[in-house]
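Only one chain comes next, encoded as structure tokens, the form predicted on its own.
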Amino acid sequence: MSLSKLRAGIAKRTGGDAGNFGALDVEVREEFSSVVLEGRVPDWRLKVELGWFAAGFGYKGVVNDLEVEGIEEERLAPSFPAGDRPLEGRSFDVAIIGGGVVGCAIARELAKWKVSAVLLEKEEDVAAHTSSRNDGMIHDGFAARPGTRKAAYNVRGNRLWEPLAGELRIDFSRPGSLVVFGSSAAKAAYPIMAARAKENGVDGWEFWSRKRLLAEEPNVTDGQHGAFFLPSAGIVSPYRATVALAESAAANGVEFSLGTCALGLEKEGGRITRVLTNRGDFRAAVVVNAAGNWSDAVAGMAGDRFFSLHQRRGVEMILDANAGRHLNHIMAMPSLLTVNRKTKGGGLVKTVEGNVLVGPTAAEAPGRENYATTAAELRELEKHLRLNKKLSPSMVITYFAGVRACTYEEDFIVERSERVPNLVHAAGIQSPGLASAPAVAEDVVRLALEALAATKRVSRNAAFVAARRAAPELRRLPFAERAALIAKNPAYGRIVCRCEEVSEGEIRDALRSPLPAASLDAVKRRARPGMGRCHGGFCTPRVMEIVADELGIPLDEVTKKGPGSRIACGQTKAGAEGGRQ
């Protein structure tokens, strides 16, 4: 570490010299084992670039508090108005902050032990942010920089997902990933790629000739020159996987407090004693920080903000389910001459449901929950469509954006706090976070139990049930099984969503699960009504009726995603007079 060299480098990048930062108001200082950047810069890109530069000087972390002109600092706050306080005065062994795939994987892993645990999620459902806004790829581990936590967790997590998916009763497959060579010269990179895969411990790789690739992918672009094939790459539905992890954890005794935002952490003698939330304050022996894009804010609540995050936004397009028949593998054609260690470049991913996802893009942009999309980003994605001659923009049914939580070191943080002995961090879990989640969960739970051992002796939960009870999915059943199911419960014979062939029975199952849905988006994450080409244009009114009936609420109180998102404003005059809603 050399603060003087860092200051000199930042001065050079801001138009100054070794003794000053030019016209910019920038300060650099050390705090504990991290470096802190403070002051003001004219644009976001410069802030991020200075953070990356500082990360190369050997500090434990970079805390980038540079303000950007015209961009207001974001604050963690409840997503919904204050209501009742069911957590007030209670006590738990472990509190997990964050209901994404990492937090839910930790909750399920923790359920294997005899501890009292609660998971806090500020939205009305789990998987509301990054964990439902990605392509579902279980990366093979090749792209991660060798020697990083990312690389190690990626490969471990990849191996864990297949048996875990079996226990959770969710779809999982390994189509494998193809890195297509865009020129004959690019093929020369194969030995280097193979060496990297070997260094990361990836489970297998092959060189595919132009002829082999064409045989396996008949619709591949004519400009291909063979490929680097990684057979261990897999796919899951990211939102269904997160929900399944949460349901399994809930069924095994973990409490989920939704619509609950962590507002502060009280300490005594250096240890966290109370968690302050909008739904009541409670005691916790151990706190796990799995708060995604807000994990640096949660670390700050505990006085352990040794890192800060920057946001990398990615946009993806979804193609119609019919597009899936034209693609057999995950496929990308990155530029091998300008390898960017921070992103993988995007490509084509066939989902477990049969759609094709195109992307993502990758751009540094402010906004921890900024899901806007632009025409320019969509045009950028069209280059991936050209990988497959059968795919076209006419197949696009929608598009979406996701935001990745990146540290300036571009690596995961999985560790017990050095300053707060009963705090465990699972932070900076950007891509390949979905692939890594089961492995991260194993280590976080081990660390949490080590911290808990100071106050409690913990044993295995002999009553833990690994196999999740999954609701039937009608369209996947043979006709004889469908008929038997419908004969037993006629609600399965009433199709509500024609695009996805979702029945009333499946929607009611989603509303009665161990972690019940309570909004249209939550139902969609569990049973997929509204995910087809018509985007719910046909089925939404009927889904609303079923939700209202199950929850015992008026139709105009049904929401899209919790308080403040009602679909209907009230009854019409005719509806009120006629007794209809």
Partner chain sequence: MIPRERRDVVVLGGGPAGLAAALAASESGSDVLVVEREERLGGILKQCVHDGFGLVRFGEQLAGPEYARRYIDLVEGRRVAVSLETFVHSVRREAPAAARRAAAADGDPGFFVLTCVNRDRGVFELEARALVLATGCRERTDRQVFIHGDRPAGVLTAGLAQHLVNIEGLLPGRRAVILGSGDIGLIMARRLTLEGMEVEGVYELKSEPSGLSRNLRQCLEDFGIPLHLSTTVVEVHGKRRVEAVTVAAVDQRGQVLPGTERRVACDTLVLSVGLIPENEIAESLGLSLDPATKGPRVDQAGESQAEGVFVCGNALHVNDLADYVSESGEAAGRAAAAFAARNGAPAARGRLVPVKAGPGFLYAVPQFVDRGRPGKAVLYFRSNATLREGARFAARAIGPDGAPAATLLEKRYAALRPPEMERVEIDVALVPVDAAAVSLELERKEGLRG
Given for the second form:
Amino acid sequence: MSLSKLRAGIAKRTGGDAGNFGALDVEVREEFSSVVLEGRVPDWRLKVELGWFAAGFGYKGVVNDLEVEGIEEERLAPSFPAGDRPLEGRSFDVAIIGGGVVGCAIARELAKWKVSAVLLEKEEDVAAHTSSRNDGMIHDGFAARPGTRKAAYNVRGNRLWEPLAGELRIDFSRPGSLVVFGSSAAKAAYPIMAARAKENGVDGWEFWSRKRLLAEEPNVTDGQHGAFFLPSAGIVSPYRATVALAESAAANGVEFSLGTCALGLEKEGGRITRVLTNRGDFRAAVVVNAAGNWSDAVAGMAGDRFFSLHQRRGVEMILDANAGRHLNHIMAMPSLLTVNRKTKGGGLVKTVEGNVLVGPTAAEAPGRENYATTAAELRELEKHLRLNKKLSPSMVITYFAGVRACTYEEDFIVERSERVPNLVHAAGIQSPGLASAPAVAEDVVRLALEALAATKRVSRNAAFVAARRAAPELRRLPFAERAALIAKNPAYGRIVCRCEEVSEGEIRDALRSPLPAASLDAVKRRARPGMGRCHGGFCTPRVMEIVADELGIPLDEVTKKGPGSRIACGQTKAGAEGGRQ
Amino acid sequence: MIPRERRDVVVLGGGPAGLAAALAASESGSDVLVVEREERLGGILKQCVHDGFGLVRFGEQLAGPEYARRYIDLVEGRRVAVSLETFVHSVRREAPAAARRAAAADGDPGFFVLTCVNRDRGVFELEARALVLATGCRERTDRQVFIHGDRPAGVLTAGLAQHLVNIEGLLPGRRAVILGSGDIGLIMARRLTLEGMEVEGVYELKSEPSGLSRNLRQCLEDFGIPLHLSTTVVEVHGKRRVEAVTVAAVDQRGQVLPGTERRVACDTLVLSVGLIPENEIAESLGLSLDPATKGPRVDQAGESQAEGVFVCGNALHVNDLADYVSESGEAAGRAAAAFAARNGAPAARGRLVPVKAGPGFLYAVPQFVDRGRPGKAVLYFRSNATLREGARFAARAIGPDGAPAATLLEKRYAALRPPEMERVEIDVALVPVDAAAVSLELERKEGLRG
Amino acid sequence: MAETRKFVCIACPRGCPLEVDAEPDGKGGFAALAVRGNACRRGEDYGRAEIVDPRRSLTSTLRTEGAAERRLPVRTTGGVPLGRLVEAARALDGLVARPPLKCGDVIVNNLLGLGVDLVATDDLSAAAAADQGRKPAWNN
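Cool, the form predicted on its own is there; where's the form predicted in complex with the partner chain?
Up next: the whole complex, starting with the chain shown before.
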């Protein structure tokens, strides 16, 4: 019944009517408990809109296989060739596919149990994709649509982050978020906002008068009518959080196999038995799908593709650290909140490092790993600067793009597969994925242990150490402590990155962490050299030198992000052969 | 308790400006210490292996390291103290200590205290009567000129490319596109070519080249490397390593002309898109910056509006020649030594007469003339446009009534180009004691008739 | 037949625009007749030379062994014929500089028989003995 309604609606949207099923060649059918869209549409935007539309008919998921002229279907493939097969023939209780914040949080949660676990990440480091390409907000949970899994996980995750950050020894701040009333109409919407916050179970909200707003945020632009304040909104560094989760998991026995891409899942009797990768095939009793923008592809490998993803880009700008003193809270504009139900609209975020982050944008665009930015996207972001009198486009030091992994239902999928009993999905984790990750991890591990119970009795890992052994950050230590550390280890006294005040010793620590960095980007994620205003112009050769020394490789083999991304292509004065190939 | 070392003058930076300042201060009798962040003295000159340095100072064409070596040898010869691989964490002013306050003169501005970090001494403090900022400049990055597209390896600034090639002996790639026709970009076009790389072309957003004419000749024309004016790089392609860039023509305002985009295969993008004085420490000391130079405002000895803080070289404004960098370092070093020698006694500083650069100037340095410093004052300026037909320059003292009170200098130029800095001298004695300003005028030759 | 060539003087940073009247010398080359636009004697010399026998000094680096630095900067003591500049640059590929060297030390006499020497443009000192403290242990 609903299928015929859905067909009629799609026909209308593709230029046809109920009798003549669309001017376009679109097929709709049910499969398992999902609805499948097939055929061809002229543009990607229409494909996404039809997917959204189909999501409103009560199916478990929308599998949107519509082809779009000129846009190739993307295939999950290794990012670079593997040189070895260390996983070949091995056996694990749990294999986690994906080293983003969700996969790493699951790995650490799993480390609390006596299981053998491996995490597969196709890049040379964890947090290489969406987890290093977001604003770091630990959202309050107000913006998510009431009743969604997103809303529930967000509020739960928000509560978990502060103690977790303490265990991980990473910065966590809770500046709170201000939804500024730009008009008296926006101000009048306060009761609606409060009702929503209440419904979502958000931890506190306040009405701020214009006077209070000006007192707390003196640089807010003139003409604001007050604000809706959500004190529970917090901030972490998303990539440092992900790396810290991974380090803690690794230190507690989870194996991390980097540069490892899942190529297939072999099944016997409806259960996954083997995981096929470019670094060897191995047995796994339970598989966790935390593959981010590829989670639908991984589900497909197990024959359980009941949903599909579309990509929503988010572009953000980072302002110079000097800008941080002009901002006290996270800030957003209310008009944007209501305009687009798919996103929270972006704003200004003061990062834990004191920079100001502006954004993100939210626009559907194809490309699971398309991080190219455009000038138009930056222009769009400049509007957020108008929230604060002291901020200007000249403060921009860099900008980047991320891609949200969105289902057409626009909600998270956290469940044990209905078709494959030893597969657990943590899929479609878009915003607020970072905020939700600790809560998602708890549930995924519970589901994984249930799945594992069929073959194994699992007990708690009594040896689990919650506190991460964190390397010192000298710039944050009192002078006496700093001096003592330098006396013990002079490399802490040699500042390599002057903009961010990072010493040689800290870079060496990053290269020796429980999940060691092996590229410049990975070092940057752990110790920050090159993150400052000169963007590595000064420190890059020095960091390369330390990386080469620690890894025991020639200087010209140092990479930006793993094989295929060398900084240099050879040596000068290498004679007739013209440098190493 | 943090250990503290006392000096008369501390110089921040051991490049050409800092070395000249340290030498001059030492020769003036000061006890000087140079703080250098790198493992060797010489600053950026260490990697400038090309020649052309020293024509003004030494009448010779020296390579960069050779030019630096002359100063290093002199500095070492005078046993000037040097603290290498040392990071300046912060700088603050401190009132004279109680023990010394009794002896201190009224109005004693006190001392500068620098908190420093290095391997051997850990955390320590340097105390100085006078501070010379010779911290050089840094390069603008691809983000600051808003290049879009992917973020692969193979995008680097010209200075980083120069360091990799000349110091580390690394070849950045096989085929390079250079964005920006600044001097380092031009020098690197030649350097990469001589090391066996192919330089596909140099692209310049502006309608005129940014570098010196002679570098266009000897770095591009000699090797047949094309220069594409009014053209820029709009996008980088390549997931892991640069595979190509998109270049496009731009209009007079730098806006891309649609339809002119062209894909250029390359594995390296080198950026030479401008230099910015390093002014973090200056800003932390509350010095006001000149928006035109992006360096602090100073008088003819490099003294900023904060007493006892002297600024020189590229930290002050980006110079075209190392010779002028050394010259400004010397002036600052001498003046810093004199300041320190007063040991807190009331400053002999005279009235600061603002230097006002009129229309036609990109900027002029210094921004003030101190009437209390007798002798010659060296002024540097750049025109804001190319004046091929020539121009007439004049420096006039403006009286309290706003009318010209004295002509300090008049000079004709056959041609002026923004990349080429000009240097003039005026006699401070000619500036009336009550002068309201020193006004700089630039008149195009076309306007000179009659 | 005489022709006028225009180019920028590279003798100093001033970069005077030169005009040089050139005439075939009957031996396959050119002779310079008059130089205009120069502000000094060096410009005139350069202008003539550029017609008769254009030369450029070569600046580059050498590989090092046993030294504190990976490369030693070098230059030629005079001009190398422009047409042989790349060849001269390639000739440095096989050379190795060993410390100690002082700035100005001659590394190669009469490079490629071109009548110019190759000299060091910086000092080169020996590598320090095993540099203590460069390899800290993970220590907390």
